[in-house]
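As a starting point, one isolated chain is supplied in structure tokens, in the form predicted on its own.
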Amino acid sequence: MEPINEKISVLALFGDKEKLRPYRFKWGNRIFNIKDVTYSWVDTLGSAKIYHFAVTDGATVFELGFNSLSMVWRLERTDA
């Protein structure tokens, strides 16, 4: 996986019991529709929780991260 670490815009849903799920994101001038979340996990960075998601648009795998303190989404890695 190639490291990217760029800020992105994400359309996500927050559901019952603090569940968070990304559905679509914009990277550069492209919009990617997430077909599947293949794995998710939580890390901490100081007092912030970082929610990580391995997602695919059906062709490419991406790792997205959401910082709960700054409320910023980042594209962390991709296999593109």
The other form holds:
Amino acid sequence: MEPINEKISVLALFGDKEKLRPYRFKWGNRIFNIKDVTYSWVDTLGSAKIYHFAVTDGATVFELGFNSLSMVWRLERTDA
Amino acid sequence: MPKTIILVDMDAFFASVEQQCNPSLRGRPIGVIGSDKRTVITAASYEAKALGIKTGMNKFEAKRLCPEIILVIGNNRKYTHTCSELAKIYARYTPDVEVYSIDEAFLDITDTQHLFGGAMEIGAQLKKEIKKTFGINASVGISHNKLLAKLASDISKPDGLRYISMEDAPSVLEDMPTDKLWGIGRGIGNRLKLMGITTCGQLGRMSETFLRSHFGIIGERLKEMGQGIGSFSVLKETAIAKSIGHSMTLPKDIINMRDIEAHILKLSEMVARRGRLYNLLGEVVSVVIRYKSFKTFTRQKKINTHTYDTHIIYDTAIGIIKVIRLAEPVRLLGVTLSGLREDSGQMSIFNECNKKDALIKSMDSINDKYGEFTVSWASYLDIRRHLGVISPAWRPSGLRRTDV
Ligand SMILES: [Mg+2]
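Could you please show the structure of the form predicted in complex with its partner chain, as a counterpart to the form predicted on its own just displayed?
Let us now look at the entire complex, which starts with that chain.
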């Protein structure tokens, strides 16, 4: 997995059961459809909570992070 | 009434989490390592175990044994988060939960099992929920004490569920190799073997005098273990901890005193900060050192005051290390504050102390807001954050929680 750490646009759902689930994101000018959220975990950065998601588009694994304070999504790492 | 104790133990925990995260790793031999500079495998997948890979093995050794092994750099945050989430699942079945390590927990379900259709039903439910939530397998052992619950889980791995009843215990133990028992390592197991004792059944029938003459005070305990006698007290986090400690496996082995000082400062700050958070002052500072060869030892020193001041803890710890005179590169360092008492909040009559207190408190609040080590002591600046290896003492909450 290579570190990327770039801001990205994400289409996500705030649900009642699964609190937050990303569905699609744009990195550079490519759109990636998320097929599967394989794992999620939370940690903190100061008083912000970062919600991490390991996701796959069927071919590549990405790690996305949502900062609950700045409301910014980042592509943290990928094995692409 | 006999107790009913469950042990839940994740199968190949770190490796399973990594395989769950990355589908291309599933079904393949993987080894998890702490950082790209570390060489020790901290967890191996079942596929890797089948090829002879063991936890603690060096990565070069592993590559030689199994060239197709995939080495994955672990992420402790994933594991600690999962451990905290697991504790929430356990709490639905009983308030008496002892998170024993990052991937093992004891549950005392004596008084609650009837609410859930019995112990086996709880075991099956736990496995199902863990699989559904995290996609990983757990092995569950159930018995009337912790020793046998652990054994039941160990012998049913992977993906196991096993109950050892009081009536079954003697027949399960009769032919069980002694080193399968929790607490009998390969060391004692081999010494027993040399005396011709290979099974728990045999061990349980040995005379106490004989065992004591060979093993000293643990001789008696060994006999009891052979008979399957063990503790059933599930220890919850107590209100007042006996000590506050942090340890870390370093990204690479170090011998340079400057490097050691910087790490000791970081650890002292983490310990002191936790003391301040919980209003606990300590009067004994201990340092644990693990050499490259895994030789590990602890030295401690009593200070003449109760404190949670980073600098006093740091100075004491460094004083201890200077006396030791390191013989080998250091792999792991730890700092512990013990002899704790609660801070009564008394104002110091010396103004200097109050100023320092105020400075420390404002540093703490800045770090609360912006993240650990946003503001820190200048001498710490050279050490960059890194992924350490998780201490087995990690807990999801309370004083023993360590930032990793
Ligand atoms: Mg385990």
